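Shown here is one chain on its own, the form predicted on its own, set out as structure tokens.
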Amino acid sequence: MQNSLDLFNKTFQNKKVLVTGDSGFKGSWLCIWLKELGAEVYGYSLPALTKKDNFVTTDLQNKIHHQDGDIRDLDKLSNYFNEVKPDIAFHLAAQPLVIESYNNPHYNFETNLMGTVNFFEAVRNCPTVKVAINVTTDKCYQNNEWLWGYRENDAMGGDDPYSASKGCSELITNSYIKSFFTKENTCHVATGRAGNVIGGGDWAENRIIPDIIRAFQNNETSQIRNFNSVRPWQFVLEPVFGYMKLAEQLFHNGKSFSGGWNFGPSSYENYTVGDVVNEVKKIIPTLKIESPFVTEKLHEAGLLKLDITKAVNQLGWKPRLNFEETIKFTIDGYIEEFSILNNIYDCRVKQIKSYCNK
């Protein structure tokens, strides 16, 4: 291990750490980085969905302790907590996308409502939990589309079904906190509220990424919709980063830093859609973009930021990319993938050395 990756004062080395969710996108770097440094990383959820996944191309399931099981299933999750009494718990496990959630809203809101519950009541009846930390979203705040970024203390709300399901899963938090972990000896609970995430290893449908890199793969034109929308564009180790900072910060400080933390850009860093097809356009020239014309739009919202004053002046968390290099080190690491030469695993940690040297 290179002491330049612990940016936590050894707060995960020799720790068991569980993972809800490691086969995704966001809870396989968070696994990769937490074995790099030293943790012992257990993870939780169904199997990756194409063999093109992080979890797949890097084979961690070979180098972490993984167990195949449903968010949905309490006894099953419960029985896992309780077998390898975990120090620390993440919980990602989650339906993560917008469109699926109107396509199928029911097993939306069963895992991300239920799958917050089946979490927590695991913690709960696992007295090893020290930490447990709760990943949503962005889009948990009731969106007024607002020119200023939403604050931790702002409502909660949705009106997709997916951003109603991840207001929900705070508000489940925030009652398991205040009925259930307000005592000193019980577990320290946050939850980490992140922006539109990007990187390698991230293949998911209707994503803006994952779309353009498998058009360019496929010699194909790319549709991109809503080119005006502007988001919280982030590479996957910040937020990363901010979840690992806050559960250093519960691990060794307590419930003064329960509730919930948002991780996004600076608020100067305001970039559409089209200034990230801009930007991918930079590293790939041949790149080939339309704009369909859709006359029945499923509702997203067009404008979305976040204010994260709370994590810089209280974690010590800031982001470390600006949003160049956020598009340089996303578009690098799907370019590793294009050879079979490459050691994908080892590009992954390369990456989150270069990150935290930034």
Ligand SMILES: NC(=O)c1ccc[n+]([C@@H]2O[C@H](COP(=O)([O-])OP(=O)(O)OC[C@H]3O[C@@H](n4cnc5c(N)ncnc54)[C@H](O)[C@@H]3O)[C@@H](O)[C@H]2O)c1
The other form holds:
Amino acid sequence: MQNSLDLFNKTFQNKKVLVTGDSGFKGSWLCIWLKELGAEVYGYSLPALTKKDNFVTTDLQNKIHHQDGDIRDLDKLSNYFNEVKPDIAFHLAAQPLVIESYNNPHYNFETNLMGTVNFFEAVRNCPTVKVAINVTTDKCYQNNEWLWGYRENDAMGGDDPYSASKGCSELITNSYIKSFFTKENTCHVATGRAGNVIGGGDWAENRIIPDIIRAFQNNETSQIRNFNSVRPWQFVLEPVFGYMKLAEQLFHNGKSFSGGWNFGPSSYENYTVGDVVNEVKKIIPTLKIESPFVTEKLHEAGLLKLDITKAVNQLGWKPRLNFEETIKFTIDGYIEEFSILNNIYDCRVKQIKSYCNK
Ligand SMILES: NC(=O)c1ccc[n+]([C@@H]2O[C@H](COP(=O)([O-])OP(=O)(O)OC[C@H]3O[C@@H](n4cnc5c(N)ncnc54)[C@H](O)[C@@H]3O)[C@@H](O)[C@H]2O)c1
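Starting from the form predicted on its own, produce the coordinates for the form predicted together with the ligand.
What follows is the entire complex, opening with the chain shown before.
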């Protein structure tokens, strides 16, 4: 029977799917969608950081199979792959924050570089894996502060340690594709590059929406930096839908879909941090915001856009929400968490259904 969440022709039904980083923001949303499509979902990550995390509030730990583990532990990761024998693997376990990468560059590089190497070693040594997707970021590109969007064949780069680590993660993926996954009967491998992802259940420090919501809940004023920076804002299901579409194409059509793929908003959706704040204020008018005069000293790119032509034309993927809907879906996701009467897992499934109906 066609499921209202199934935009994938039952690709994931009864498949074993292993997700690293399942306890994180994007990983947990991906696991919920996969589970609702009838996949047998297995996660590998560090434990969730706070009780507010999506993984905890949705009780995902008791709904999928989950293994606590460090991505830097190759033996443990490989053993888990060989125990599970997945058909498809998604890699989202990473140190994902720019500011944190300045605080602890060694941990950042170790997790994001050797974590990627370990993921592909585990895939390489587990013959059941037909498709593997590494989730990186728009920040993997050498940022020239161009007015136009970056294309998949633009140079990798990154000045801050996080961006550099993700550029490296892309190069590692490319090296594994070229060195170990060229034959048609080997795993089909690709990367997904997405921008600033927002949505309910993200409580990371130093991200704009979680910072705003935290301050609102504590009746405090949010300090917002870089008010004029343009970012490719996306509701979490947009890139997650992209990663799954990519996995579907790789699964059915093989290596012609290998390599890097951008998932971002449409080119005319150019919105600044200030636009986000104003849009959130429409939903929560009592929000108190202050923009400091001195912007963040640590380097963060001011302008970063993605060209999504390749994914739109070849994957049958496109952004389904405009900017207003993106903010509405996001803030609704947080507001749902405010009431203890809500079953958050069901709320997330309802949002996936609304998203699919767009
Ligand atoms: N959220 C965004 O805006 C955004 C944008 C672009 C790319 N990304 C990328 O998407 C991926 C997921 O990001 P997120 O926003 O869900 O982050 P998150 O912090 O919510 O989740 C990170 C996940 O990785 C796991 N992890 C971290 N270090 C680990 C380690 N040493 N061993 C095992 N697991 C470890 C965590 O336990 C968690 O499950 C990351 O690769 C991130 O770089 C995120």
